[in-house]
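Only one chain is given next, in structure tokens, and it is the form predicted alone.
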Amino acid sequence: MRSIALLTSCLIALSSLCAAELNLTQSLSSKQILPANFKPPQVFKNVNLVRTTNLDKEYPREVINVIIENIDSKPQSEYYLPFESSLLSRVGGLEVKDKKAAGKLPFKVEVVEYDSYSSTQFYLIHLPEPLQPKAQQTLSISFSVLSALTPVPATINQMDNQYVQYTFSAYSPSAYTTEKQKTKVKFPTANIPDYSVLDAPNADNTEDPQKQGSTFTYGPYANIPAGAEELVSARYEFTKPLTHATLLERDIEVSHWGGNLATEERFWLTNRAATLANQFSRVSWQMTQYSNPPTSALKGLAMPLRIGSLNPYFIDDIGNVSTSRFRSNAREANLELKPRYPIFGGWKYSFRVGWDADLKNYLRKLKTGDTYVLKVPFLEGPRQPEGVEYARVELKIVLPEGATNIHHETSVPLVASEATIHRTFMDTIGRSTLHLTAINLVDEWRDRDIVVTYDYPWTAGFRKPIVIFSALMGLFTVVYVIGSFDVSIGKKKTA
């Protein structure tokens, strides 16, 4: 018995020492503070810039293709991209690539701040190689803007169509002079009752904007100075919900013993659509369920899961929600969620969903050593035709007890990453856990994975059985010792 207890103590001490070796990669985003009188050095010029804004979803998606030229006498590698301060906090998923080498990794991007009271802040783009004097490079800059659409009018009747307004600058914001540029805006419909028309003609001496179906083109414009803007707006029909998740907590738990990958997601949703002018009518709502007309209410959520997912559940603040459907076969696994009530503009709904999966589909062991590689989606969640936006995503990956030398890598821009210990039933030192935080994501990031590598020696797998065995043997010993005591009151009879 003493030898078993001694062995258990040695294993616990060894695990504690190994846990100190926990090592994490740094987050992919950072913030740099610059002097208050900072101005981007005028070492570049934009030779030609084309900005495309896609409004088919609830969040505008912008792609800026720009040819930059180094006009300085020295090689330059830092390109500044300005944003209005109120807009910067809602920009998400900003990526910069070489337009002519789209297969390469994105450039390093970080937020810089030079004056907290300034109306303009910057992203700093690091070119992978310094651009030589008079040399040119084509950049492809893409990002999304959250909470950018405003319902106009703000209140509507239950069966009315919804119109939203989008305000932007006809000139693409730039910290450098732009020789030639234009902006294309793609609307989801041709029903655009109100939009801005600029008084002065563009460089082609034509009406601004030019209309082709549901696409508007502002420009081209010539020789636009740095920092120039021309605010315009458009109001168009968008009778769809504006689904906004203020917070998504996503937990992934790895179990080597059970060969299981357990996932749980907790959502705090709100619909940013126009609010109801009158009280909600259940009768009118049920009458429309057969014709299924467009509505700004959120009626359901479709969650495509990885093939092989099983045992799903759907729970809200009241309890289990039975109005869900799970379809799984060898080609797909779809979880269809239907809330207890339609979520109209201004309404909120919080719930959690979870499911299991076979661990072997996500985990592999290297041929040499005790290193394992885990590859899981950073974000899953619903996939809606109108899109879903996430203000904050917190991912927690719980690894087996005894995992050490932990590293992670992902293309999702992170704002925070830390390592903690998660303790649950029959744990000794607790399980190593990654906490990763990202902000301003959209459902298009569903296809991005996170890769986690860690060491897990075979001896660590016997920690819990030894602890359970030792605890049971200790309990039996205590019961045996207590049972051997004579607690009787009367004297023992002698022969």
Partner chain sequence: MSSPLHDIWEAASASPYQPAVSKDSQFVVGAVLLFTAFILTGVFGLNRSIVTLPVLGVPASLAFGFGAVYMICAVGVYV
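If you superpose the two forms and keep the largest set of C-alpha atoms that fall within 1.5 Å, you have the rigid core. Just so we're clear, the structure is a prediction, and the values are computed from it rather than from any experiment. Residue numbers count along the first chain shown, from 1. What changes on going to the form predicted in complex with its partner chain:
The block above covers the form predicted alone; next, return the form predicted in complex with its partner chain.
Here you get just the chain by itself.
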């Protein structure tokens, strides 16, 4: 009786082969095209602006807290944020929140495009509720800038300290008049041999910048017009690697049969630090391995995985890399990787790591219907004290064969999302796959999750065993048919 029910379900599974259609939610990659002579309408003014630039990590993290006021006669909801076009392509993870409502979702932000030759490009911030005339709102705009630090000098000796230079505008980028503003720069060290001193004193009539230990303050400045720029730069000690991943491919594979979530990350790393002035000396490198002085070479990567991760592997172009450690217990699952060689400035290293996890911690089934909801980290990868930056992240979420009606949601800004088919072991039609692309991410984003829902009828799950069943059953039938041929050359037995 049960086998009949099973057979029926198998037939349904086979019949749904052609019915598997993907239904995918659209991504956030929309762009608004504006005319070439576009200028942001002067409907806002910045009453007070404080910009904080944190240089602790290898990527500057900017937080702009600004009180904006609507000076137009109508309610306004579109606030423009200008960037120089070469900078815009390196700005990542731009998030805007209401400073006074911290728990709320970030505002909708998009890049507007009007003339690709223009030196200024804009981010458009949509205020969730239009700001009434004369009303004020406090925005908290945060973003990080990739590939922003330049080693000066560009070549150093193996054991030398490294100095990097960061160039920025003392005036915060703004498309509106700013009544009062200042820029605070927090350096990781007090060893700052060179920095720009502005000729004109600031609004308080004191020297510009003001120094307090490792924190510099440019400003305050009064009544700065829209689009004004005052380039300054600082050179400070940063004897740490500038780890830059040109590409990270991350695959997450869901297996209902195996109850497993398999993750694989493929890295293409490079170190943007100062290059070696002379040849690499293995002897002097080995001599420093006990004292462990700061170095601009990348020696190891620490990857804290989710608790319960299993079976890690670490492979590069040559094969398995044995210099890794995995410590897993009820409180942590730390994967510590050591590349085959220290990665000095300008050197590259590409490798792949992967691990398994129990699916029950990441997948839930809705009470009604055959809908499943999956929640996985968008980005894992290494967590380094100096940070890691990713120019491009391509995430593939491979769902079981026959999953349909796929929707996803994440707070990570995506540039592309598409549904594809991934074909691998024992597949007949291929697995439904969600292919997401994000650019300019940094390792701070590794705690962000992505939630995916999909329909997966239980009949679709039987596709794999049924295919094997049919093949073997066919084989038996062929054996029976061929075996029943009488190919003997003697007389036919009559009895």
